[in-house]
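First, one chain by itself: the form predicted on its own, in structure tokens.
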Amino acid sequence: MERKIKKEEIGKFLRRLSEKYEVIIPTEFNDSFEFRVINRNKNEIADGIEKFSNSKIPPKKFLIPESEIAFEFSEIDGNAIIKEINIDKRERIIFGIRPCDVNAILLLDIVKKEKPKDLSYFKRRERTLLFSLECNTLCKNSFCTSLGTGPFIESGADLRFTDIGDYYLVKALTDNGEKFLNFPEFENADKKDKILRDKMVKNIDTKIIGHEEISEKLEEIDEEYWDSIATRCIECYICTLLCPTCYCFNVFDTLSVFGNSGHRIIFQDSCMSRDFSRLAGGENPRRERRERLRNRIYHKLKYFVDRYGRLGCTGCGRCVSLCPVGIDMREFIFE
């Protein structure tokens, strides 16, 4: 089902949604964009959406927090007591999520459902609707068109918004999304609207590179090249912490003053950290930066394919744009 909505009606539409849902949209912040929960009493609801390319921090943060308490534990009369923490049950809508980030969440879905299934992730995921915004132009340093993850989308989101001038053409991609097209802000779409969308799709060249071709290129990289790339790395971890598909984590326990109660905390970590692969006794199979860097690239472009049949990279370009020393993921794919 497809309908359309005037751009000037988007603010009203989002305010209506915010009466029931926690609505998350890209808002302008410090000369960039950040996905934030809207304040329906302010004009930020529709501000900046026309200029929005993509956010530095991916919207996965609403599904995988930087840190969270997994459970509380205590000792009573010699018995260990575990108390689960109630997971946030808010119904959410992420509006304006780009196709590359929709595909990133689909990849996280695959990983998180493996045993042991990440229940806290799926409790959030099942209560989160995705309203995607297709890209009329390519983001700087993005390569989604080569990986088949953008700039357009045919599945994965609940509603798909496409900029066609004064309107957004909106298509429901799921049953959950279809019910929103009955809201009064929407109008019936006609053939001209669909022609505009089809014309936009045809104007952006997409040449998808096969998984096998990428894996073969990785195998051709010699040790000297890995050394030269790793020498530049300053171990800031920005390539992993701002990646929409990274999911590495660590855990630690906090104890009360008396040591008979505490919390277990899960927090995001990076495989680029020298301590991430350190084993009990101090052994570390990836002690050197070269080994950690190669593992990160191989995981995205080969190990993920071997295990799940899909690349672990969506070509969003964040790691390319934000790496302070210019290490470029595209070098491993195209050169």
Contents of the next structure:
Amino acid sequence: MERKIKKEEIGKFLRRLSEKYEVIIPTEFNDSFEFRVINRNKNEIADGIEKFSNSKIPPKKFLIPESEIAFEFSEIDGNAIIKEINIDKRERIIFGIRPCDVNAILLLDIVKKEKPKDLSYFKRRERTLLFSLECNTLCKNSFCTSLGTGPFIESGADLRFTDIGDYYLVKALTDNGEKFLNFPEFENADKKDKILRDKMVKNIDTKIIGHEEISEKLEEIDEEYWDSIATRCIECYICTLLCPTCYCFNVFDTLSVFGNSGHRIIFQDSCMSRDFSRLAGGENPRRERRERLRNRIYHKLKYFVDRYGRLGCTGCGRCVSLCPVGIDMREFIFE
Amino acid sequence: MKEIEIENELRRVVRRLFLEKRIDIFIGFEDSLNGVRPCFIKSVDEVDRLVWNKFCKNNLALYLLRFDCRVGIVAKGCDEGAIIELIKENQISRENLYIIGIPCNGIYSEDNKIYSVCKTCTRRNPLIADIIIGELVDEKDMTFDDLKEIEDMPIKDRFRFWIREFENCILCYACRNICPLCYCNECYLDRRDLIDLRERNLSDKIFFHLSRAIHLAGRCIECGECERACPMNIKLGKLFRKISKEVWELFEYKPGIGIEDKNPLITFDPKRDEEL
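Please give the other form, namely the form predicted together with the partner chain, since only the form predicted on its own has been shown so far.
Everything in the complex follows now, all chains and molecules, and the chain you saw is the first one.
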């Protein structure tokens, strides 16, 4: 079903949603946008969303927090007691999530479903609805048009919003999304509105490169090239922590000073860290910066393809824009 | 001299250095799809990749520690400041280094805004370069007025201000890793037996930044790389300038100027330090 909503009505629509749901929208912050939970006391909701291209921190942060307590444990009279941590049960809506990030979450779903299934991820995922906002203009440094992950979306999100001037054209892509179209803010969309979107789709040049092709080309890169890029790399974790498809984590326990209680923490880890692949005893299969960098690129562009038949990169361009020394994912894909 | 003239002259000098076999590698800037970035020239055929313009933001001194051969480098004032500090701390030797100094009027971000640390820079001209390309520029007087806005806040607001800044930190370590003076092979921030930051809570983030600030007191040359590298736009430049201000007011010392200068925080002068 397709309907439309006036742009001025979006704030009202979101406020209505926030009565029942935890609504997350892109909010202006430090000269850019970040996804934040709606503050219902604020009058201007979703103002300035026209300027929104994409957030620096991908919306995966609502599914994979930077760190979380898995459970608490303690010892009382010789018995181990484990206390589970409850994850907030309230349903969530992420409004304004871009097609590339929706596709990234679909990738995370595949990975997290593998045995052993990541329960805390799915507890969050199952109560999260995605209201995707298609892109009228391409973000700087993005290359979603070459990977088929944007700027438009046909499946994966629950609702799809398209900016067609004074209105957003809205299409439900799942049954869950369908029921929101009955909200009073929506009007019926006619043929003209659909044509406006079709025109937009036609206007943006998409030239999808096959992922087999990309992963085959990757093997042709010689050692010298990896060396030259690794010399420049400063092995910070920007590219991994801010990647919408990176999911690596590590686990550790903290103990109280008395040593009889503590909690287990799961935190986002980065393969660019020297410690990431260090084994007990000190051996490290990826000791050199070059090896770690190559592993990151191979994981995105080859291991993902080998294992799941699709690329591990959605072309959002965050790692390209934010890398302080200009390491560019596009070079591995296009050159 | 115009930028393009400087660029041509730079290429000419570097070509000569290679032909005369005076350097094995040259560290400079090249163009890429996403703006200017550091590059490493290995032979005379690659020299034409070199560029020079007001967007050459990186502090190239960072890369000096990665080469164990004769290196040529193009240096702005802040790059040179870092080189001086690295020489003072016995990390590199001056003999193996050929410095091409370029006087600098400030570096601009991609949207053509001057970086905030450049506005207060007092180290625009080369001091120890082997050759200078371009005309010297006027140095500005030292001022810490830009800090006034934060310093004048009531202590509660100031505390809240910094907490808000550090809250945004994602502990990506980019500020530490890009810092030319954070060169320790084994950083205490990686030593989990000493300090464990993996929980990534606010106190971890505050600890990370404040302890780095203390470690760079009297060494930070205010190049602003940490602030530029920060993906979350944390105002690290202001934090490190505050540290520099403290060092200046206590010791009248500024790092990155004289190769013979002694860092007051690692020397003890009974006369000077008595009152401390």
